[in-house]
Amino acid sequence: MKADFTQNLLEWNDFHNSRALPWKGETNPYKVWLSEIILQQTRVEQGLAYYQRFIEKYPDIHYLAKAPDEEVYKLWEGLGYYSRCKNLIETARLISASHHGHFPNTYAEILKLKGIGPYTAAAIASFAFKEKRAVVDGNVQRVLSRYFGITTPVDTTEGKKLFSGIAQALIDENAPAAYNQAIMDFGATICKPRNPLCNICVQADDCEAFRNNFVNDVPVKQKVMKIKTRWLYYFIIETNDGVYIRKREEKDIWQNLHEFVLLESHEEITDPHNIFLGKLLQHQSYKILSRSDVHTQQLTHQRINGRFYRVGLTGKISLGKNYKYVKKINLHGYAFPRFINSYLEKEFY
């Protein structure tokens, strides 16, 4: 079954397969590395135009090594989990200072580095230096879930090792970079999450679930998911023409991006102004110029609900060095998380 399965997808690749992307084909690491450090946790569609963006204007790891951390954040801005783009500067400077921009050419090595874990450092092992290394992410252990009839759990310790030992006895000896690519693009394109087009599969005969039935009910999780809720209140304090913005410091969502002053809740607050702004402006005198709608945005983990007000003073306040006082005009040059972004673009600007 092994032999058939091989076979039956790289002929499906070599024939079938049109799936274009620009980093398909990719042998150079760092573009590699870039294209799957962007794609983790984000849709190839949405994925397809900051991969483009990056190498345009970091057209080698050094470029990137040596841009202002501001700048590379504002040019992530919109993609989510930030940590990816903290990690990604950390480890091209680390490549550009310590390793002349070379990457490390082996799995082992590159597995050390920051911000990659196995998936990411085979896919460069792979594709950048053809070690004979099986990728194994979301796509790959939908496939062999389906084509091997594997109920256990693929988020357990168990499921883990039993997947990734299945992968790396199915990968072809002589192309380990055509076959990786094409599992996944077959995961993408054919095996579907979704209405899979299993009337077309060339793997279908030997495919347990498709043959029992069961296609929609593997790959399994065991776990489930605890979505966190919190309610944000940002309050934009403008006095003349500025208002007053801090950096997201603290290992928390949107880690080094900005936001304006904020009262956090568990809940929904009818009044938050009345309980917070007194005592933060130190019982000045201030007018809420306007109150937003609710806004929403549905991470991974967390539903972040709440409002935005608008808050007009007299005069310059200090509110503590965590804030700095920024001319309106010059916001848009600074990294701020999608639900800010999404108030400032439809109310603000």
The other form holds:
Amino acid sequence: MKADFTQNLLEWNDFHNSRALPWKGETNPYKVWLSEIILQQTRVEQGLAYYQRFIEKYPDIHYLAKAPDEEVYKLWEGLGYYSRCKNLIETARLISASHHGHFPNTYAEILKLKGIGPYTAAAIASFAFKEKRAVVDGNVQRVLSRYFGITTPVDTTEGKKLFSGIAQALIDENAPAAYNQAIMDFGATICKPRNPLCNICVQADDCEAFRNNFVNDVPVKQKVMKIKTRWLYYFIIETNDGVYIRKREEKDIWQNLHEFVLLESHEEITDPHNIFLGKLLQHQSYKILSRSDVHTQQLTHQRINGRFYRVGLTGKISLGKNYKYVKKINLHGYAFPRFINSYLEKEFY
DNA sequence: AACCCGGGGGG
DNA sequence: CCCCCAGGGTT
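Now show me the form predicted together with the DNA; what you just gave was the form predicted on its own.
The next block holds the full complex; its first chain is the one shown before.
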């Protein structure tokens, strides 16, 4: 069984895999690591430009370690899952300082690093250090569940153990890196989530799901997360040349990114400024300069709705220590969530 | 084990 | 509108 699957895969890789990516064949652990963090739960097409910008700005791990937090977040801005950026910075500084810039070179040691789990540790260990350690990502789960006809949910403890065991049994002894790269390319280009190319698949003869016609029913996933709706009313309190912003510190979406003065609700509010600005600005005189249409953004597990109000002030005020007064010209130096940036780009700048 | 964390593209 | 993406961390 293994011989067939692995042999066919590597043969396909040699003669029919034309996928070209900048990090393919890369053995520099820093570059492998960076690419893998960027690609976590992220499409290759989306991550590619980010990877190139990071490599350009931070050619090695010491450059990244020395960079100010805000600069790195700004470079990560728009990519999502911002804890990846936080862990990226922490790990870079740890390796730069404590390991003299030398990346740990075994799966077990790599796995201890922040932001690195089983998949990423296996990827770095195999690509950079040729360790025989099979990767299990969404592609691998899909390929294996179809080929072997596995209906165990992939997102359970049992499923994770099952798939990592099978993957490790299938990996090629002599070419672990090539095998790992090949199975992910195969999953991304042939054994795709929807409309897989079974008609030209070199594994089709031995594929359980194809032979029994349930290719579209695997892999099985268990978790169904309910989507909650949030209403965010942002007040851009501004003077002639500055605005007030704060960093989101709480455990919530967009942690460590910036925002304006916020009134949040679980449902729509007709005139949010009436109940809010009076209290916030006390005796200050202010003027509502504009009110945006309702903006929306659909996240995986939340639906964000909201409006943006520009509020004019004659002079500076104090909104507490959480808020910073920033000149409008310098807003570009701070990282904002997409929800805010899309407003700024269209209606503010 | 259950829940949380973004944003984009395809059907 | 729903699903998925070179997953990982926290509770």
